[in-house]
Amino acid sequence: MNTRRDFLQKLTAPLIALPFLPRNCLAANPDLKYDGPVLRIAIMGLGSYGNRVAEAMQSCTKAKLVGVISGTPSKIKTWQAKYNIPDKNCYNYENFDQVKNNPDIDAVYVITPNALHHDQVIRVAKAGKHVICEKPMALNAKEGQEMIDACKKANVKLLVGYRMHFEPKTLEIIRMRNAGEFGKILFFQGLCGFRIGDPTQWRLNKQLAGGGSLMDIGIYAINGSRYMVGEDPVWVMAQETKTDHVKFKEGVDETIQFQFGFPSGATASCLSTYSMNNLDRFFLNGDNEFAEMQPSTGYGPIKGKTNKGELMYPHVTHQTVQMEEMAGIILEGKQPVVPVDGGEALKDLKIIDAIYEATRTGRKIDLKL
């Protein structure tokens, strides 16, 4: 029977969780006027993605779009016209070492196929300026580890898009989580996949993605377990199947299976996939209560419940967030709730090169993260 206490507790449950969400967000709160310093960035790749971040980035007030960094001339004029970025920071990927130089521009958002990431990086830190890039961070960990290595010499913090970090409903079940109102956590599902389209494209080129599904839609899982359970996996199982050979060519990943333990005794159990639509869904189950994310980690809305009822926040466009709450890491030291930095991508690095080879060798393979 629903009381008028069930009725405030659920009226009052999103508003407990303000003080959790990202501070100062002036995205999320357009009345909020800024005065700081703000971040200048390039954009490096202006794929789709790159142009969703551009869009999203004119919304911010700490983050800047300054510059472009690009193989294709055309694609640079374009974006100069669309978003007034002059000549002097505008760079190829033969020349682009020399923003060393360009005292504009502060930081480089890497947005390129997965294969580049690493060359592209250590360039990019070795010039000086700090780094975004793209997840997967690189194709495996060691490649990641001289990232980090690359950067920490150069004195340049190196941030991942982990967008859904600062996604209001992601931190209010985490929220919900570290205060106990879960109990103790004992599983948790993530579902990822749809079907691709295109065969040509770079995603399902082994040299360029450095996989399938899972160095792609599968680190959603492989990263949210994580944040959801709250603990890193100290070891993996994993299962591959493959029903289109000439689409999926050896080397990438069509669907994958892969179940976690955790050292509090949690399980989890996940699927990546390129062969099925409507998979975006995360659940999180403890011994008191539950949470349910569907979508989970989409370009959004998000949609959240828990036990209490649906999880009620504006939605915001998460690159505009990310790059607001990365500006403020970056210029003020601020410290997210859920990491961003390389240490965490390399956590996830480590547990796909684990989930790999599993499905090469069907043995539970131990993580030590």
Second form
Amino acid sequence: MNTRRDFLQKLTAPLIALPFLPRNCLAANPDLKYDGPVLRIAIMGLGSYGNRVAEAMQSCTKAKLVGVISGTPSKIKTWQAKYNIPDKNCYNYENFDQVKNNPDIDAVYVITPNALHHDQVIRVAKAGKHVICEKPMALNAKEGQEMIDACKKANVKLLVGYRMHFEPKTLEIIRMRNAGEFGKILFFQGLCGFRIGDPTQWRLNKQLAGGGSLMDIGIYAINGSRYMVGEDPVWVMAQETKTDHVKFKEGVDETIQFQFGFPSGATASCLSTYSMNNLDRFFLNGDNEFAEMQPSTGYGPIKGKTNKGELMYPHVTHQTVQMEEMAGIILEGKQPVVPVDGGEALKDLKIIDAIYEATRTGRKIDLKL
Ligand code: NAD
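For the form predicted in complex with nicotinamide-adenine-dinucleotide instead of the form predicted alone, what are the coordinates?
Next comes the full complex, and the chain you just saw is listed first.
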């Protein structure tokens, strides 16, 4: 007979196979010492998320913050003091092409407003450095393709900050799905949103954000539907609703609902919004069983369960795991379970283009990803 203990053991067993070993794990076991290669990273854009990534990287073994690129000298000074960054590794938005001549920086992590990613990534690639870029990789698929081409031409890697691709409960649900534990996958629901504040911020400026909630938070449902279902959609339909035309100006979406069809016949139904707090839920159903995550994409702890019970993995800081794993991808050619390269991000941009087209035209849009 299966006991609760058997069940918990079964759930925690794959932890052993997890690829990630952060410094705090090493600290817990002083016999383990990491003396392999380290990815030396400069962060571009010292805003809210840049700060979060920098903090999290302090617990990495394979990734190290060594430089900054910012337009604000006072922020550079603060970061230099906090992270022990030498003057020679500090740049601004005018002179960062000079990183080309800096042998102590391997990669640049672009964490600026969405509209700046395209040009900044291409400049970093031309400087011969690997690039990690925040989501959304660009404003549209055309820009995304140009970024991929530039990185290929410069022979540098392009990765995108899809931190959920390394999150243990997410990976466990993907493993269970691949093992057929849910049966034939038939339906996914992804609900992503928060109430956005300050109306003057760049996220509500079409020129800098490229859109509204869909670019910022809805992309989690887009990307999530692909890694949860395990297929790429072949059609999309979408409907936009707006309750506040002052805050959400022309071209800045407040709420969009969208639906996908997948080659297997599975469908997805998703919602992206800037008007509802605590909306962060994934639900996957096969013809046999279900998986549910709530919260599903926030900074965590992520909570996940299936009809067998709760997933028991401990919380890990997403950005620490992401940076550790990305260092492995860049330095050692490691292959993640779910890709995080430019091609993966381009698929999301093609879907975003199609969703906006569907809201404009009311038509069902066919996709070829
Ligand atoms: P933020 O406003 O807090 O920071 C943006 C930074 O870019 C600031 O330091 C700002 O000074 C700088 N900047 C440079 N040029 C600018 C310009 N022309 N206008 C405005 N700011 C300019 O934003 P954020 O929340 O850090 O978001 C930055 C990027 O990170 C976005 O692409 C966002 O989608 C992404 N992000 C990802 C996650 C995630 O979980 N992966 C979370 C938050 C943000």
